[in-house]
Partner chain sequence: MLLVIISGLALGGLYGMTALVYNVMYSTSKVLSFGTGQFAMVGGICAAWVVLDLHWPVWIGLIACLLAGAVFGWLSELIAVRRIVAASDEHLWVLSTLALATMVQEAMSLVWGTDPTPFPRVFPQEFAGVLDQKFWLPLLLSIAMAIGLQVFYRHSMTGKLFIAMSEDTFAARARGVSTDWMRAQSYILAGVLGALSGFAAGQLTFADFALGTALGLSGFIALAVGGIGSSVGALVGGAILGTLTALTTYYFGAQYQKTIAIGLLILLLVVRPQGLFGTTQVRQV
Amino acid sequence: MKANYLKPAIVAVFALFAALLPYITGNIYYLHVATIIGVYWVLIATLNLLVGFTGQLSVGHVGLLAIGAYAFCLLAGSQGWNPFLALLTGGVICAVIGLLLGLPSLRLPGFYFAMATLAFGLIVAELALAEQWLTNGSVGMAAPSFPAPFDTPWGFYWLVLGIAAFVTWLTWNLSRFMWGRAMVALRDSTVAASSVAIPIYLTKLVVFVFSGFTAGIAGGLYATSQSYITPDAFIVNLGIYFFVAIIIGGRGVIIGPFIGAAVLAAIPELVGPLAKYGTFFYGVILLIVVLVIPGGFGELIDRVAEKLHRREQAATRIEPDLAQLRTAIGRRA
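In the form predicted alone, give the structure of the chain above, and only that chain.
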């Protein structure tokens, strides 16, 4: 296999496995874990654009996830809206909140922007607990399901898979064309980016609003996947885990953070009785990745592709055309 086909091959394997998973396993629990990975990926895919491509350290997207979840439950449950319309409306609400949050906070330097998003996540968590008239406080509220054929575990999995694939396609296109180059230039050097007329503030704001929209969509899907939500489901640590997933996967790549999302969702299920030590395992994995492969799994994939490319170059031999060479020498003689 040629090295330049490595990444498409990995993506194809992931896609094939995801498509065949309902047929491979009849275990609903495993299907649920795969669905959670897809839900997390809807949020992390666009958060990666913000963190990995533009270099903005946001750790408060769990607040947008919570708002999207509660908006979906209130609109589709209490108000009786169509679940798909409620899901889309929750995304729009989070996009507007992302706009209002981003207008002042994106003017702050990196560390202070991270603290502003962290404060936002804390505020949302406290409001979800305190405003009982809206969220039922610590009691929580039931999440409605989607209409047929998405009202079964298999149907809901296909819905999440379709949305996740669409979001992946959007982020991939954004990253490889003009917007992607602008974001990377902004991350590497704001001075250089501004010197070539890249709108620094506008680029940050558009990416932040887009990530807010998908966080709201992920919130509605997350609520349905859990069937019942409480403020405890949206602890600030979850927002930090989203950030860690990007670091594990590798900033500035599309494939890597998906691995981070899978690790994020799978660890609580894999450790079983040790689930209370989930934060410990996240920390250990993060430490290993930072020390061994600082660029994450995305960098590891690039290294393997580079080694394969070197082998192909080394194996290439250039054979001279001796007959043509003799003919040319004979003519000159």
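Numbering follows the first chain given and starts at 1. Bear in mind that the values here come from a model prediction, so they are computed numbers and not experimental data. Take the two forms, find the largest set of C-alpha atoms that superpose within 1.5 Å, and that set is the rigid core. What changes on going to the form predicted in complex with the partner chain:
- Once the rigid core is overlaid between these two forms, residue 24 does not reach a Cα shift of 2 Å, moving by less than that.
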The other form holds:
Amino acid sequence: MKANYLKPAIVAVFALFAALLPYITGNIYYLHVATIIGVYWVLIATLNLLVGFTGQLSVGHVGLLAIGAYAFCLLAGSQGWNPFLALLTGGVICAVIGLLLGLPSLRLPGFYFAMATLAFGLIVAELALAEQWLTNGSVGMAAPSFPAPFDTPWGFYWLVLGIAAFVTWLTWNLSRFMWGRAMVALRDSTVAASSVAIPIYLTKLVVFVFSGFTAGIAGGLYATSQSYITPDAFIVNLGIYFFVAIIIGGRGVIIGPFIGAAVLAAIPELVGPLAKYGTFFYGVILLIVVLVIPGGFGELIDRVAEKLHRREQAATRIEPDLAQLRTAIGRRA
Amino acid sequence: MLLVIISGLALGGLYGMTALVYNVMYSTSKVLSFGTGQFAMVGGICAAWVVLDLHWPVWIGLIACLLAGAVFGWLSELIAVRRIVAASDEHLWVLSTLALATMVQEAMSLVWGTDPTPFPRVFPQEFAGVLDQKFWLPLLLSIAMAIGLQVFYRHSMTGKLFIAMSEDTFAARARGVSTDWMRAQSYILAGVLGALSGFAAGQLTFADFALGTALGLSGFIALAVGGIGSSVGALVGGAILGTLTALTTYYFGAQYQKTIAIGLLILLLVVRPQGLFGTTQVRQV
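Form predicted alone already given; the form predicted in complex with the partner chain follows:
Full complex below, order starting with the chain above.
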């Protein structure tokens, strides 16, 4: 089977390329774009578990990103904590808030849940602007950077890369085995899933809390990568970007949303004039994908791959292993 | 204090109208559109542009605003709903209407800018405190709209067909109803009513491109509080939410508006999921 070698080979080549990127491109700005994509990916990877695998359309993860960013800035900045400890604590805070948000809202059906999370995103943006004693209001806060090996753009890039790779590995593991199957099952038919004893609510909740945790981590990294945060950075449009990246990438695959996230983040950054039309452009892409290929590009790739492999499959014939069959029957008799 | 309550009720009228617009679209397609709030936004900006920038009379502004709403409603059915409803996937309409709403909002902000512009006076009237037109206009219109919709549903053929479709689309289709065209009509009606609500409440909200998302959320809360499908519920839900918002702003400050609103929504959904005036529907398995 060729495909068995193909996928690990692609992953290995990509990993090598990603690790050596600072040497390949001398341009600091490209490196910054790559870092941002990595930061977003830390959030999108687990949001994909929630949106793509479990089918819970959360629009409000940008709120969790904001909370993670502010928690990191407060703890590592004015409180003087170790940045790594602050990063983890930000993640834990977001996990707890995710739990509190998920407890009531995950009971709601599709559109209600989307609205509840949208409201959460708006509330966080509103409070970040209003609670000046905590967040400095619209003035914003400076974000501390990480200690010695990670304080250069290169070092920080590698740190983000490491965390992103680790999160990808976690989600990949989670999605392949029992949890992943349970998520897909309850997305496709809640009734059928609960009839085979999948704990619907618990599964949703665990996925939501997990995605909240990495959203918090991503928030801390985001703050450092921007080096200064204001409430303007965390508008709902950013949440729509996360969402679109997953949908165009495809439901229920990991590589699709990654490509989606990378392409969507890179285009407005690298093609300057498009930056203004960024969100409009996301809306157009989302609409086209939903109407034309509801499964996203991931499904499209799968379908093309299937077409290419079809001839081989048609040629395979299953012959009964008569000798083994005879012994099996003989043993029973 | 009276002013606070009146302004809350006026806002509630706007929310109630948005909830009614949700209902009109929901009746024929079972779709809760993310673009519902955008109708009011498009209508408001369109009217403000015609009256203030082109210096045309208010009634032409009203016609332009209604036309824009009708076109937008029809387009949203054509682009974002028709194919999705035919494919009958549960979640896809959330995405397609979100996409359309995002596109429209961004397009409006690119063309008309992101600053809220003032809205023209509809009637020549000095500011009259509690009795000002910016308060009674949305309030009265919301009541008129609810009554009008009831009359429309009960006594016109089109309205009866909407009801028939909300009961059972397949049965309606089997009886020779052109369900696609009826759905398109309901979206055009929704667009017109939404634009009208934006026109009526324009002096309260200003012509602001960001109005759509916030209004979509508030209108949805009013709808969920009142119960989907109920016109009375929409008005009552809107009034409760509007008054609560105004009182919150008065006592605690504007930054807690959404927190309180969403708190109300979640509390109510936990206690009474079908809303105050909604009927429980047995879900088929």
